[in-house]
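First, one chain by itself: the form predicted alone, in structure tokens.
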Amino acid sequence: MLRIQPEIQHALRHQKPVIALESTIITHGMPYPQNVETALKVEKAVRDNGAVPATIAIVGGVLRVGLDLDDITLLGQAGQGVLKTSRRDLPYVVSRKKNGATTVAATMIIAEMAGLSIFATGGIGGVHRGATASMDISADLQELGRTNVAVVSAGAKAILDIPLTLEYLETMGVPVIGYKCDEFPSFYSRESGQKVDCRLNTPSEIAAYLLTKWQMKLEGGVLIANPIPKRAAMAYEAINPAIEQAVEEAGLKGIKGKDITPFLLGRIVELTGGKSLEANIQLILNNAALAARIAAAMIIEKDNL
């Protein structure tokens, strides 16, 4: 059921840094052909920073760790016609030999199966606005609580209830590290009004933290919050009205569950005249670069512990 690309197998055997990458950003995160272009740029950002990219998806029922250009193009052209796959969906997609785009949760699961410990994404899922009534809470949060993979992201998606998302992560025992920041970023913006658990300023400090945590047998992941670059950031006051309008429209249309995030992100792109899409691209490239540097630092730090 699991197929690891030969280049990635070689890197793992020789203790080279490898970075897991998700595939819902290809199918559900942005339109074609920008999705394919962005996926290739993200892989390049990983390579440019000294690591091997491992984009993860399910192709024909096979858990694939590492995709070639044909695979990425297939997913990109199919778009939202590909099944958005989280933990609960994995047995169905695999047993029925379907194609699946992996969420943060599913990517973490498959990454751990393959022996990968660092994963770069855009923003994690979390507690949705209005969740006190809908109980709409992403499986990403529970996965972070039990799977030994560190996730580098630009915080949580701005469409979420960020204070409740951080409360849930605390309940699950998930540490939230701020990379060169004290405030938790909110995807498009560098600020949210919420604090991180601790601030670390170098990839080496983060690498030492991760190795220490897992050597102490403290199971579960770590969320590494990496703010969007200043040049690409959108002011919180500017993006929030678009988010609130999109959330209201989703409620009126009865959109919920796994369909709500693609709808909200797509609608926000429309409401911001495409500015949010460019911000999304820049932040995932930034996260991929940091993840590669952390993975490389982990190999060095292993000798110091």
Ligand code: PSU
Second form
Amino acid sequence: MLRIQPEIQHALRHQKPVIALESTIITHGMPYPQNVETALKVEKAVRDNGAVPATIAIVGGVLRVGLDLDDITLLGQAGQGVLKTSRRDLPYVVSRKKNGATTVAATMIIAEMAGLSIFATGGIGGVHRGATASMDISADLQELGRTNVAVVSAGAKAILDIPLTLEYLETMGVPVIGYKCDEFPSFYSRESGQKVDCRLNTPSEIAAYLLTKWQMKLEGGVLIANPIPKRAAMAYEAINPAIEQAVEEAGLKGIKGKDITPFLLGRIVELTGGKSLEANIQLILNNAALAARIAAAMIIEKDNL
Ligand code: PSU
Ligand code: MN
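Could you please show the structure of the form predicted in complex with the ligand, as a counterpart to the form predicted alone just displayed?
After this comes the whole thing, all chains and molecules, with the earlier chain placed first.
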């Protein structure tokens, strides 16, 4: 079921850093062709920082760890025609031999199977606004509570209820680390008004933290919040009207379940005329670079134990 690219197998055997990357961001998070261009740039950012990229997806029912250019292009062109695959969707996609784009949750599962522990993405799923009635809470949060993979993200988009998302993570025992920040970032912006649990200032400090957590057999992941670079950040006033409008439209259209996050992501890009897309690309590259540096630091820290 699991196919790991030879370069990645080699890196794992020789204790070289490998970074897991998701594929729903390619199919459902960005339009073509920027999605394919970004996926390739993210892989390059991982390499430039000394690690091997492992983009994860399901192709013809096979759990693939490491994609080639043809796979990434196929997924990017098919876009939302590919099944968005979270934990509950995995057995269907695999048993029916379909193509699946993996969410943060499904990517974590496959990363753990392959022996990877650091994963870079843009933003995670979370508790949706209005969740007290809809009960719409992303499976990403439960996954962080049970699967031993650290996820580097630029926080969570304000399409979500950020305070409730942080409450839920606390309930699931998922630590939220701020990389060089005290405030939990909100994807396009460096602020959210919410605090992180603890601040760590170097990749080595984060590496030591992760090794300690897993040595103590504290099951589950860690969310590492890496704010968008200042030069790419958008002012709250610039992005919030688009978010408010997208959320309202989703309500009026009765969009729910797995369709709501892709709908909101797509509408925000349209409503900001591509401005949000550029910010989105910059923050992912920034996360890929940090993840690679953490993975490299983990190998050094492990030797010190
Ligand atoms: N949030 C983003 N960009 C994304 C996603 C979320 O800012 O691309 C994607 C990720 O793949 C995430 C998924 O795991 O959406 C969450 O979907 P849901 O809310 O249906 O669990
Ligand atoms: Mn949902």
